[in-house]
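We begin with a single chain expressed as structure tokens, specifically the form predicted alone.
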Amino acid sequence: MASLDLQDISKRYSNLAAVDTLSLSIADGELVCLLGPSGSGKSTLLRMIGGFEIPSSGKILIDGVDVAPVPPDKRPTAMVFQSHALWTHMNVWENIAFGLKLRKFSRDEVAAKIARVMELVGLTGYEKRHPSQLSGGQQQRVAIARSIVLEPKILLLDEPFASLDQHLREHLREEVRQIQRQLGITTIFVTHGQDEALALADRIVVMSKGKIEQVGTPDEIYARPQTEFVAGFIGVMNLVSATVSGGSLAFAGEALSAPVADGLATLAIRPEDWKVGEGAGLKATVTRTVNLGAYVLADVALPDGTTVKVHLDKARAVREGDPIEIGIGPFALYRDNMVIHRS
């Protein structure tokens, strides 16, 4: 459909930089998730792409054409908001047809386009219903249909499932991914839910304080976080202060090879990366367990008093207060928010 290039985009409100000199390229047909906590700038960035916010500086290039000065209704984009924003006095057919009529398509063209998009979002037969007669998930499907029926080059979704329950969110995100693949439409999806981003995206853009922390595939973001912020934000990560001296990392009485400059560092290790079992090395105590279905997540107190989270096999019968041995598996070290070593 289209490629998107953001070049040194900024958005400032007085002395606050909501988006700070950000550059990003998105390929034709790619689904990219903007992921970050509240206030990270992800929705502001999306709104600038859609034309609902004016950049303080920078360029927004769609297929090489700068659309930064172009109003929303003249851009080759369509946006789906968190609120469904459907007209309550119109039925489903009329809601979807509204934009097509403004563009002066013939009645036959409107009917054909609506029939196709209704089938695509799984709402065939609901044309005469009003929004009040639809569930939240069905209303959001109508909002998506209303956007894609205009055949935009780029589809923008701003936390469209935030108001829905977990099961429905999971179901709809799979449907959105399937629709996006069928249409081959370049899509940018804003979310603060890491599970949503990991499940949906070709690439994830992790943002913090108006800047990009890391861009990568879901596997890259999870397995090789480049900053301490990303390490702590994506998934569950144990982040523990440790000291490096003479190429060795001292942690809980263990000495680990760490060929980096001496000084304080943050040791990062995933709960699933601990070695567990007799002879693993560190004698510890289970202080809390949570059964998460496929595995048990345990809080484990180490000899020096540090508590870490460890994945345990469900077959391993453990209770609070039980002794356990764990050993350090793959880990990373961070200093000044940047990765400095991986084991």
The other form holds:
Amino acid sequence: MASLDLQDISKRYSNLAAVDTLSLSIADGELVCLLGPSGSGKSTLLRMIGGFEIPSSGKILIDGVDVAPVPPDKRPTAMVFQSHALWTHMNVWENIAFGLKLRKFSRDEVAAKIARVMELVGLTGYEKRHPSQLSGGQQQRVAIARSIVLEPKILLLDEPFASLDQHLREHLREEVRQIQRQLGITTIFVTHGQDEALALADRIVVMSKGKIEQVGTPDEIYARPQTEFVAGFIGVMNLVSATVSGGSLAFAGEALSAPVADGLATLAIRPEDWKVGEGAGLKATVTRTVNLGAYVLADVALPDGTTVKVHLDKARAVREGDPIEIGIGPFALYRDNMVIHRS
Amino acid sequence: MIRRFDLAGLVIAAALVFFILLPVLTVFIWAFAEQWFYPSLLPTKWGLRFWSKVLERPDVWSAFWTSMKITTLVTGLSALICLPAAYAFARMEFPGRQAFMMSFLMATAFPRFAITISLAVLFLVFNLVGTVTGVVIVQLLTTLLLMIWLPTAAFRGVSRNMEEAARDVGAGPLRVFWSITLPQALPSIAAAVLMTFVWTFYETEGAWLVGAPRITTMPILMMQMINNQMVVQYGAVLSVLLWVPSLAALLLARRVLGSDTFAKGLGA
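For comparison with the form predicted alone, kindly provide the form predicted together with its partner chain.
Now the full complex is given, and it begins with the chain already shown.
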């Protein structure tokens, strides 16, 4: 169990910076999700922590020791790959025992450790199977067992469930969370699925173009996105460009108080933050509805032609073409990607 | 459901039987024939007389051991040289990698007879003509293409993540190669080694041009017997004898690797 400190880490390929002078501190026992679109540098960052890529510059401190020049076999990290990367010429037992044997544990110790970890991932009895005889979820569990049996200081997971179906993914996500809590192991989880990050993480690191956009708890990231990128990337967000002049913002014929400098800005409002109903202010029309189970996500056309997304209660039973009245609720303003005002 | 009678398939099968199986069968029958005169369809007298005659000849046994010695040497050396090279081609990036592979291919596409002749001339200067060393070198050169290309493809097919996962749990680079990369690539490598062995065993041009007259391998002896003797049976018996080691090797490979992996190794 350990803390991790990344100091001004960069990875440059010729002229392109996959990771650009990035710094991040992760506390002992924390589960952190690196979240971002493909090409944001999150996997490269994880591979640098694991030792599979050498940073162009910067330090990687594990419990205060710089491991940047240390090869992966000598690092106290363990990685679970997206492709699970089980060794197909070995059975499950041999896969998990490989690292233990390299560490010169006695035969009894190896057997005891494997029995414990197999129980932890719920695969007791599958020791003699070959990877090809396991389902995708079981294969990924073996990969996790293979990593945690070595009691690494830091566990790294590189989109481990990307190739599994939604249901299994949610199930395994919960299991990983439980195992992580039980062992108290510092864990970094790379994903491009925001629901995975929101459900799993103590803290989320949102990345874009090799840089950190925002670090925060899932609640913070969702409720108070610091940048327009995060606002647009996490959850559903209405982003409408509008002009501020004299401390007031013109939106669909209404003037909103906005104590910021004059100029263009982006108004951001969540679909669930609209006021809906009589007297809300803006007379609009429902143009499309999507049933999302617990609620309806509706496209609503405002009088000035702008279309926005609005959460509606099922009880409202709206249909396409129905008139509706909505009003601005809590919103945020962004300029040059940064938040400049919240209300 | 009634399967449609496929005429084309039948014709192809019949042609294969006629052109491949029939000649083989003829040789087989000759090996067990003591008398076979023109008009009769089958030998007039069957027997193993020529087998004992062939097996009694000391030149057959010495040729067999010469062949085994040279073939084993060539296969072993070829593996020693080519497998590391194949790994390098598959995994390492160095300038001129592509160019080297291409030049290699082009050199191998060049008519072998011409190359062998020029090598034989070169070997005259170095006193390698008529020596085991000379034959080994000339045969080694013919194995390089197969022993580099097939294993290169095999090594390239090994998932990098698998190797990284092994590094991750604490294996050094050599250990990763030995415990992960090599076993993963083994079916193809075994196929390459096996084919090298069989091809080398039957290699004639090089062995003849460089080895003659002092080195006599099995195929060379067979040629001599067929050319110099009026008795057909000697050649036939020797052919059947020569067929045994290659069949044994192929059967062994099938058993060890399973027919699936073996076929995969051969590129099927």
